[in-house]
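Shown here is one chain on its own, the form predicted on its own, set out as structure tokens.
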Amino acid sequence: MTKEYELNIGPNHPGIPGNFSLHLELEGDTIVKANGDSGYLHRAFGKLMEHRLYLQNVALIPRICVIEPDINEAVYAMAIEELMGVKIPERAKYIRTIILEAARVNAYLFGLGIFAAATLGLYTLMQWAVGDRDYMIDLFASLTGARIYHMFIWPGGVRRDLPPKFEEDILDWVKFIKDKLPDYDAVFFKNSMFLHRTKGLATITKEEALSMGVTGPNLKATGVAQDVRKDEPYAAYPYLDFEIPTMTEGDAWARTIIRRLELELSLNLIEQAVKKMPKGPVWTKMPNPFKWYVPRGDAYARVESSGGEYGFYFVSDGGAKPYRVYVRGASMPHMYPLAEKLLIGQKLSDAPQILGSLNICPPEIDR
């Protein structure tokens, strides 16, 4: 007789990438039903923004995505700029690109490190990745004094020009990470344990991915070269030369390898942006930020985050506060319904690998 039972994984569990829970129904060790249970982290950011002045929200929004906070600053600023008809200076476009790509690299380092350690026991990669990421965090701190939440990108451009030696220092960091990639490959990406536990696991087709609203590496792993940086270029991306990496396997292995390729792509984009960046102003003069009255209308601004398409839908009634804000976190469709679908029929021991390959960020769900 096969016994059916329920098992809760999370919100504090080494195989769960963040503060959310999974309710699993199992027959033996086979998953027959999976229900995500979010809500253990911060919530209601969209509603909070509607009760704050536009400038006050600049300090609030980075917390929606802790690992990659700068994407929130960018989409918030872009939505306001669209409604106000503001064009940002050319140098500011390049600075935004550098910051966004550095934040993406940091997010990949952290995510891959967690995947390696929490699901496969490869703690060496976790220690390397977190340590290497910390060098860039030190550079971020030089922008505003803040290590994690920088509040550096805001409407009109960026708060101030880059500090002395920043460009030289970030190129040194890029070279340092590139030199470490062969070690990352040897320890993790070419590790037989990683290959054995991920190849052929939780495969999804491009048709299924598109029907569920999947974006980012999870979509690119099915062969679809969809990327906001190419499809709807923003910041300095129109001036940079790059191609979007794709694979066709659509499994946990391909999703993880895409992130490895994207990490290297981001390093190359930082190099290009630094070398092509012009001199000049970094901010378009705006009214008193405590008295921003954004014209009536609505706008949707989006960027390509490490998880996929990340956007803000913004509605203004012409007042000093947003009328409505909706945050489109990239992780929402990757948890509901994608993870719930992919887990069915899998072994309980494979659940952490599946979730790690999807790179779900709970703050983007509990927003």
The other form holds:
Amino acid sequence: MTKEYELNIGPNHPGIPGNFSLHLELEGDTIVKANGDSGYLHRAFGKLMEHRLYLQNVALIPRICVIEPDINEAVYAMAIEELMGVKIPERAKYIRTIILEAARVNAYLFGLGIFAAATLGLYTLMQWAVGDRDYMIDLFASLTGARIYHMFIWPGGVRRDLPPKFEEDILDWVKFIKDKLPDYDAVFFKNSMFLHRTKGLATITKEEALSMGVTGPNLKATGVAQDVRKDEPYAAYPYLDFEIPTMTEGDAWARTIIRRLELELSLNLIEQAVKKMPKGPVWTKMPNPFKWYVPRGDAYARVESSGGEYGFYFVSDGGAKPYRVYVRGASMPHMYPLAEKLLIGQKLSDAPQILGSLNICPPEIDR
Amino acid sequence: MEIERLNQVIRGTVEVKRKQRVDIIVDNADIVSALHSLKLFGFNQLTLVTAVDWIEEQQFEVVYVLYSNAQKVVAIVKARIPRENPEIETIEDLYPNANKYEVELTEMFGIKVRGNPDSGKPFLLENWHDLPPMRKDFDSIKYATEHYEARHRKENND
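Switch from the form predicted on its own to the form predicted together with its partner chain and give that structure.
Below, the chain from earlier opens the complete complex, with every other chain and molecule after it.
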């Protein structure tokens, strides 16, 4: 005889990827109903930005997401450039691409490490991945002066040119990670425990994913090659040669393998961008911060983040501060309604794997 | 994509802003029918739903951003509604992920969503009894000084 009961997991729980909680209704150990509970990280970035000058906001926006802060700087800059009609120099486009791809690799390394360790108990991958990510963080420090929040991409281009020897250093790092990938495969992606726990788990179909607004690796795992880098190329992506990886299974395993393939793609893109990068200026001069007005209008700027489509809906009333900014995080549809629906009928012990495979980033929901 | 065809199926103003961006301005009463036509036209993904508070004109602008996966075009659908007793119709049955965006709209702007059972339930805020915080007349500095103690600072820098 089974008994129905309620259970809260999170926000402080190793199986929950970040600061949100889940209110579950269970029958035995089968989930009957799942309700997400967000708001633990709400900081009202939209409101904060309305009170700050355009230059001041550059220091604020990377703080929306710790794992991958650079996408915020990029969409902010792209929205303002679109409204002001500013064209950025060629070299700045390449530097942006290198930064965004390196940040994506960092996000995948960190995300896969946490997924392997916290939900499956495979701590080796986490130790390696977090350590390997740290070498890139050191390179970021030499490039931008900061380890996590770089504030390097800003309206008009990027802040500074590359320091001497940076190209060599980043290519060394790319080679180092590429040499490490077979080890990652052996210890995690081909690990039978990972295969047993994720194959066939929480499958999504192509139609479901599209109707729910799912993007990024979660959509690519169902067989749809949708990627902002290809569909609406920004920065230097139009000049680079790449294919979007897809799989057709749509289960937790495929979603994880897609991240592994994306990791390799990003490393290739960094190599291409470093080799093709032209010489020249890196910044189109922008107005004095105190006389910096953006013409009246609205723009929706979007990039491909490690989780999916990430964008700012940006409104200006012609003043010195943004009138309204809405942050579109990729994780919002992945949590509501996708995760809530996927969890129904699953075992409680599979919940962390399902949530981990969706790569939900709570700061993108709360903002 | 043929913009003329879009003009025929939607009651409202359709403007191609730039490559891959279409602006569509509709009346308050035509929001759901316009989104319905757009979905049939191929705009199969809902990217976001939000609002802009145009306080000087006493209006809210409700904004829906849609994406067509086949045509690779983003459509931005905008509708102005009065600021007094604002209400819109739900689009949850068209796009399942609209639910939480609409809940957020009610919480942050006080725009009621007819037909959404969760509209009015708390989402990101907890025990909130003030004006909806994203409205332009909500004074966040006044709220903060009333609800939180000032930070204790040292007298000197020793």
